[in-house]
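Okay, so here's just one chain, in structure tokens, the form predicted alone.
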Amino acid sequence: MKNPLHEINVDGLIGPTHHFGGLGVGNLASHASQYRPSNPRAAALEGLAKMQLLSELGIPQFYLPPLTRPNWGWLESLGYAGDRADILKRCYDDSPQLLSAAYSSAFMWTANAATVAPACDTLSQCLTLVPANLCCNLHRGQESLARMHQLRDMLRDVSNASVTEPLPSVFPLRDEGAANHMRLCNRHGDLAVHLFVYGPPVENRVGTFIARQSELASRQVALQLQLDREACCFAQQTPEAIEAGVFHNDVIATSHADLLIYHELAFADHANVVEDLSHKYQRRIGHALQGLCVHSRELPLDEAVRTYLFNSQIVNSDSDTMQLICPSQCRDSSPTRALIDRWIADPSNPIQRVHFLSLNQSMANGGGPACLRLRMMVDDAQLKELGARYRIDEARIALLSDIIEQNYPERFCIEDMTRLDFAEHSQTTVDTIERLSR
């Protein structure tokens, strides 16, 4: 019998400049929180607590350090030159949103960093990551190349691993990574089909928000990953979902191994999408896909978006039992909690346990448990080659907790971005965190 692949989780450590800039296109929580005071210390500790839980559950858990913010090079490319204190003041006077983007800590949502396929799925037989260009958002497009370099560094000692260049940063090729991709596989992880989800064309939009993932980008990412075309399905989001705040597919659908959970308003023509996916899964894997459709009568679309149920993480505690990691908002919502309780009580549902986590700072910016992490499937040798540089364990948790407690602010406001002393202290803090993985 083949050795099963290991699912590893890679979370982005939330940085000391975490704030509510309201910059996310179509992200209702982000818009509602704009310019409220944030708590970077609480945000980072909440994210670290989630990583600790995953590690304790036996999931190999890794992290990526925060990127340096403000992004001085980016500001200089926009024409702000000279004394740094003066740059911050002039940019704030010209456009608080532009300065907010330069300070953005949205890279904590590592699900947007790349789309991933394990070696067994690719024609090249190589673990392949395609970094997302994130060109749909002012604040996120600047992350793309930096994340590419971080991922390359993380995988530098891993055999049969490749991190490609992102797609060109042009609007028709807008790509937001694994948040719009699901890999459905057998329990060993070595046979799979891939579902890529994209938004309707801009000319066909029916509401305020544009889709952040284009069909062309999804198809080109599948090509860059060198996937078998017969193992790929493509589905369009419903305009109703996008208008309701479903800016990524992972706000309204989720999957793990052979389980697919989706809201009935997730996909346009969802019956045919699921039928095509199920047919390809059955033909490729040899048994039926477990599809679970959540109807609006069970969970209204606006409540699904508010609680981020579909942005929960599903993990395996053993070969047969799955556990659900949800934001605390799911526990506090009567219809959402009732739905989860029914899943756990159903012996035919592989989800047998739920963990509720406080991620209030991230949720206020429109990001739940799954937003914070990028999943990779690796074999025994690749897991060993990843080593300990970026791996979470008790000692690393203690070190990071101390740095966060001592250096992250408890309150951060938009006006604080004009303070050079804060910017310099943030850079020193990020440098300290980076040294842990050298």
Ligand code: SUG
Given for the second form:
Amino acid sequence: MKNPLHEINVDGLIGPTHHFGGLGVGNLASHASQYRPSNPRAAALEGLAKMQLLSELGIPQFYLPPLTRPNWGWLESLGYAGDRADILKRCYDDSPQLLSAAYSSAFMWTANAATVAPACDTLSQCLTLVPANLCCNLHRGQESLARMHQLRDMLRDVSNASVTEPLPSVFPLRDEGAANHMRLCNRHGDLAVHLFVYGPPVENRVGTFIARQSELASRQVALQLQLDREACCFAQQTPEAIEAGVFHNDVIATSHADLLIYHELAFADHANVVEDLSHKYQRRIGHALQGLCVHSRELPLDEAVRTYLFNSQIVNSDSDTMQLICPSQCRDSSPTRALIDRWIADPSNPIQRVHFLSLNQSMANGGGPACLRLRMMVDDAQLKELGARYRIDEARIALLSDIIEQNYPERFCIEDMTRLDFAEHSQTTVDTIERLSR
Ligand code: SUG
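For the form predicted in complex with N~2~-(3-carboxypropanoyl)-L-arginine instead of the form predicted alone, what are the coordinates?
Full assembly next; the chain just shown is listed first.
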């Protein structure tokens, strides 16, 4: 009998320029926090503490170093040339939002970095990653190629792995990665069905927010991954959810192994979506999918968005039981806490334990635990080939904590973006972190 696949987590280490730019399309928390002073040091330490917890729970944990910000090349492509101090001032005077985008640490949410399929699911028998183009957001499109290069570097010694190019960066193909994709699989991890979730067409929106994932992008990502068509389902989000701040599916639905948890307002025509998915799952895997629908009367949509319950991570403690890693906002909300307590008390629910984590800096920008990680399923050989360069262990935690404590600011205001000394120090800090993985 083959060994089960391992789920590995790849988190984005939060950068020294983490701030609140108010830039996330349809993201209520990001809009509400705009131009509040941020605390990059606390943000990065919170993210690191989550990685440490996952690693202690026995999940192989990896990280991607922050990208260099401000992104001078991007500013240059927008027409800013010459003396750097001058560029910062001119860009700020023209548009603080543009400079905020150049400084953005939004790459930290690696659930948006790519969509992933393990080797056993693909025609090529390669672990395949399709980097997301993120072209719906001014500040996020610039992450795409840089993350593609980092992912290629991380996987360079893995013999059967491939990181494709992102889909072309044009609006009809807007793609936000794994945040809009769920892989339901057996406990062994090697038999699966895939659910791709996209937003309603622009002309069908009910309010101001544009859906960040297009149907065409979801279908082309499935094709790029070389998945069996019979193993794929596609579902549209409800316009109500997008308007309530559900800018990604992982704000309103989640899955782990054969467990699917979703809010009743997650998918248009949810009964049919779940029936189609369950049918394909049963046929392929030979037992029933565990679908858990959360109704609005148990948890209203706006409370789900505020507490980010569906953005919790679910991990295996052993082959039969699961643990939930939630933002602390879930503990402090009565309906959300009651729901979690009911799940844990229910012997038919595989979730048996909950951890509450403070991720307040990330949450204030609309990013919970699951936003900060990209999941991949790998076999024993691939895990070995991944090596230690990007792996989180005690020694790496200690090194990264030291760098963060010594170099990340505790307060960052929007006006600080014009300071060349700050920009240069951020760049040196990111270089130091990047060197640890060479
Ligand atoms: O794209 N926030 C991110 C949050 C991404 C969350 N990811 C997942 N749900 N998987 C976004 O909206 C805010 C940045 C700012 O406003 O400065 C931001 O980009």
